[in-house]
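First comes one chain, alone, set out as structure tokens in the form predicted on its own.
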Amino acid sequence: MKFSVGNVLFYWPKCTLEAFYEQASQSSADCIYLGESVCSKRREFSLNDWLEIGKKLQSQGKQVVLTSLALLEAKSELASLKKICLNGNFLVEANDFGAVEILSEAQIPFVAGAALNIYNQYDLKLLVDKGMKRWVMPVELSRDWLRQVLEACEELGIRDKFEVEVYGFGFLPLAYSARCFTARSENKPKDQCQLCCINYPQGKEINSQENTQLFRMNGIQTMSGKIQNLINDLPSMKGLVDIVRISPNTQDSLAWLTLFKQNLHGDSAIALQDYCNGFWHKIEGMATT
């Protein structure tokens, strides 16, 4: 099993980004995303720069990942997309079926984001015939789930054509919408927004009237409100999962990539308080396991 660092979701100043992929250089990290996913006005780092981090971190002996924007919504966003996907040098995750029919039709390999949706076997094949190396499993759903479209993709012989990541620590990516929740919550327009998510260095959190963590904002990104954690669920993995991503959410996330590396057997469980573990284990996914 080989562990991934994703793409940092939330909207944090060029320093802290410098430093943070400075750290994941020298972490155990097998596979580093890199690259905007949210929101195209986040540009501390231009295409060029992401680029340039890449090639320091595949010199590290590290896999580097391209991510992409999971909703376009302008021509400009477009034509960055394009030059994403063509970079000629490292994979790409496709967070849109635009990123996905680039990709394919110049017969690029890609890894198929969560915010694909990708539910099912036929779908998966359809991916696969398009180019899909890697699938990223959406966030909400389950082990068991995860267990039967593996099984049927075996029927259709295509279970050894990509591999599986899951989401094993951070704040779950739940939905994306064109409205920018962030700016709303400061009575800021869309277009005026101000960079004000650079603010909410983990997201703005929304509570319920009895104050419990529901989600959490991050521009037009809903996110739960509690960190999934699946430390304790590795062994449960074995000959499902090929990869498990840790999103980081701080600078200090890097260590829970070496924690999860050390109990990748499961050999002394860690006591887990208050994160949401619920989805992979097919109940309600605010519920601690």
Contents of the next structure:
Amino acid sequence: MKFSVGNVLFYWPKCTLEAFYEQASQSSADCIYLGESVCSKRREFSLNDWLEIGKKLQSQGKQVVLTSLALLEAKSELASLKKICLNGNFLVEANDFGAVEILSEAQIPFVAGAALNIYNQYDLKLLVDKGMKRWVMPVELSRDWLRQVLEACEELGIRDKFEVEVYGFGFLPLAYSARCFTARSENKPKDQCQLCCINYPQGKEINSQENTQLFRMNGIQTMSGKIQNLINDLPSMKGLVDIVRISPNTQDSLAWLTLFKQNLHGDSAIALQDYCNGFWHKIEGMATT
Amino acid sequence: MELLSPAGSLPALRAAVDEGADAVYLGFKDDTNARHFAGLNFTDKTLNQGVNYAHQHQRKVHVAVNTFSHPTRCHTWFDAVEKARDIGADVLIASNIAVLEYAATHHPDLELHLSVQASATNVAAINFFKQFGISRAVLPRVLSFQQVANLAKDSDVELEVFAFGSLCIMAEGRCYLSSYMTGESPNTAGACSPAKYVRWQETPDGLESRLNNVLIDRFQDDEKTGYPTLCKGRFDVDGRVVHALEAPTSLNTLEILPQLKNISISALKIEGRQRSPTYTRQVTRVWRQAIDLVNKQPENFKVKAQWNQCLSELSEGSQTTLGAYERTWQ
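Could you present the same protein in the form predicted in complex with the partner chain, rather than the form predicted on its own shown above?
Full assembly next; the chain just shown is listed first.
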């Protein structure tokens, strides 16, 4: 089992990001995702900055994957996407079929991100033919669903053509909107948002009127209210999952890499009352088993 | 511009045809349909009657097979494609690449439209789906007018946009809020905030609506109640109880109809297969009149007050918005 550090889904200041990747370079992660997948206005790092960080991490033995936006609306966003896809060095995570189009046209292998709607073996077959090397399963799917898909992939003869990655730890990206919820919560129009997401390094809570944590707003993205934590489910991933992703919400998230590795066989389980893991167990995602 | 009206039932289909819709769209009574609600949709018998009725009046029937197929039941989705063709559908609307590929390879003669659930918001994404021979893409309700205009210029497939109806605040096909709360995904089960998880309860604090036991909203006596679609609930943000994601409201694009015509939008879609035949009748009537007027007098088109009044009364929360076409959204 390998472990990855997902790209930071929140908007962190440059110095925080630098410190984070310094620490990540010393971590036990096998693979590190870099870049922006939520909002094109978040530019604390330019593409060149990401490429520089990537090279450093690569030289320290990490596999580096550049991620890309999930919701592409403006022409300028598409132009940036092309630059990411054609970076010439790092593997790219496609989070929109527009990225799949650009990458496959250029015959560049790619990672199919969790924001792509890939639900069955025929979807995977089609993407394997286009150059997909890794499938990050949509966050709403279960272990059972994954097992069925992979069994069917076996029959189609494509089971060994790609790796499987799942979100193991982190706030889950659940939805994307035209509207920026964070700007709206501050009564700012989206085009005058003043990049206010930078003030919420873990997003902003949306709770029910009974104070249940429901969701978390992160700009145009809506996330799970609780952190999904599959640490106790690692033994059930055997034979199905190749890479487990830690999606960071603070600098300290990297510590979970160690905890996860300690519990690979289930002998260092932890109490999960503040977390959720329902999706993996084929029930509501917010639930904890 | 083609007017495409929702048909959640045979009476709704007849109403749409009678009021001048150029085409209707519908789906089967199963989870291949993104409007898979109890009491809705077509049996084999009503399906044949509906297709005959539309065709007798020279209108088209679009069949939506627009959810994502399950790994052990892909045949259900492929059979739905076969069935759409067998009943004489003029168009298949699909989103799942497995379904699109099946249709493209088995029935290349069947006109194929890319469902809004495929979330194609840019020209590269539309180009990706062109390999399946789609002739039209239905655009998610997340783009500004300028972005839609750019797509119309840059893409060589027809574009269809939503003209009116309940507003999904999220990019369609990319929202797992409902499965996070209920375990059932709109993408794979075909319903958002499913009715079987809804509970209403009178309490001393007001009338409460719950979804899988989560409090979505609480209404006082003088407030209009609404179905607990979870993105339209009132939640606590910064200690204030607000419509944190979106208020109950409907999209209404009558105001920009001449501009939509200018950029050669091919079709205007009315949302609402889950609504009553009366809704379909009234909305279709208004939009038929509006499209006829804009075709006749594109320069002097003015929205009639009675149109807006009629549409407001049929809207969620009796409110309408231009949605992503509003400047504050961009």
